[in-house]
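Let's start with one chain on its own, the form predicted alone, as structure tokens.
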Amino acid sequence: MALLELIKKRKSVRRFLDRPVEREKILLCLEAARAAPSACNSQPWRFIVVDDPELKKRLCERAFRGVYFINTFCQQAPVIVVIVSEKGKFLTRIGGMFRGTKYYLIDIGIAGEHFVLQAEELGLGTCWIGWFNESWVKKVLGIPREKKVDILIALGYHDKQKAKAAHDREPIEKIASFNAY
């Protein structure tokens, strides 16, 4: 499958199918997110999956509690994937306080995206978690205090007939131009 086409492909899904990842596809996913770049090559990341069913349901049950209630969907995933943002290399982090950029939040959404794409390509489903409790899902899996959580990623099967249709993308000549704003 081309790049394009497997990009325009991939969408968030809310509903998964009762059928566990197999191991293999999960550890494909993660090579392709170790490869992504990363400012100053310091990878700012550490992947915490969890597919274990009892660990997943408790996760799941703390994390999606009160005003994160929206995101419940996600005790369906067979998967969740905890993306623990680490500090980016001394440079980096100097180069982002001059430049007002917290680089390590762009390198662990490169390494996400990788991720989710290799995931397509493998038949899974994904969908990007921002609004969770994080100190609950730091307590769950043991990440230490200073630790930053700041995505998972819910992945499994899907009903690929009853997914709705991506969502309709900005025209290229209102999103760039060439040379000027």
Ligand SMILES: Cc1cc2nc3c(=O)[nH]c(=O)nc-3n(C[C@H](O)[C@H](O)[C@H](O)COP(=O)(O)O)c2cc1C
Given for the second form:
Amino acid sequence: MALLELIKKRKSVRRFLDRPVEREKILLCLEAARAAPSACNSQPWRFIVVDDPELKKRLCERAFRGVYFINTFCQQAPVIVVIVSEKGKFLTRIGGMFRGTKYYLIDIGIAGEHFVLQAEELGLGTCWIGWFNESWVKKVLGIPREKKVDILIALGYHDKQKAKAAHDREPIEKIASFNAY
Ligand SMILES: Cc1cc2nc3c(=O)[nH]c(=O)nc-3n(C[C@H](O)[C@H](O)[C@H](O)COP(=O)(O)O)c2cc1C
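Alongside the form predicted alone that was just displayed, please also present the structure of the form predicted in complex with this ligand.
Full assembly next; the chain just shown is listed first.
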């Protein structure tokens, strides 16, 4: 499939089928993420794939409690991918402080989208999840307290017939220009 077609076909999936995702497919998504560029080639990420149903249930019960309840749909997703933001290289941290830019977040965004687009190509649905109880995610998965978990990805098969229409996007003229702001 042409890349632009694939990109436009992807949309957030919030209703999943009760069907496990093959490990080979998850590994392909991880391979796509692994190939992502990053500032100074820092690769400041670690992907924890939660596909054990009991563990995933426990994780979702805790992560989407209280104010985070809007994401309880994640309980239906057969896989939750937890992206741990690792420390970048010294140079990117110093450079980031100097510039006021969190390079590691840009890096994680790129790697995550590689993952998501590979999943799309394999017929899997995804949803980026930024609203969750981080301390519980860390507790359930034994992630050290000093680490940061900025984002999760829900992953699984979905009923394409029931897919919602794609969200609108701003027109090109509004988001881009040539040669000046
Ligand atoms: C960084 C980030 C965080 C997001 N967090 C959530 C979330 O917590 N819950 C949710 O349902 N969707 C979340 N989304 C999905 C967005 O709502 C969705 O991408 C946006 O509305 C555009 O829709 P589309 O993905 O179907 O094109 C998140 C997306 C991004 C990129």
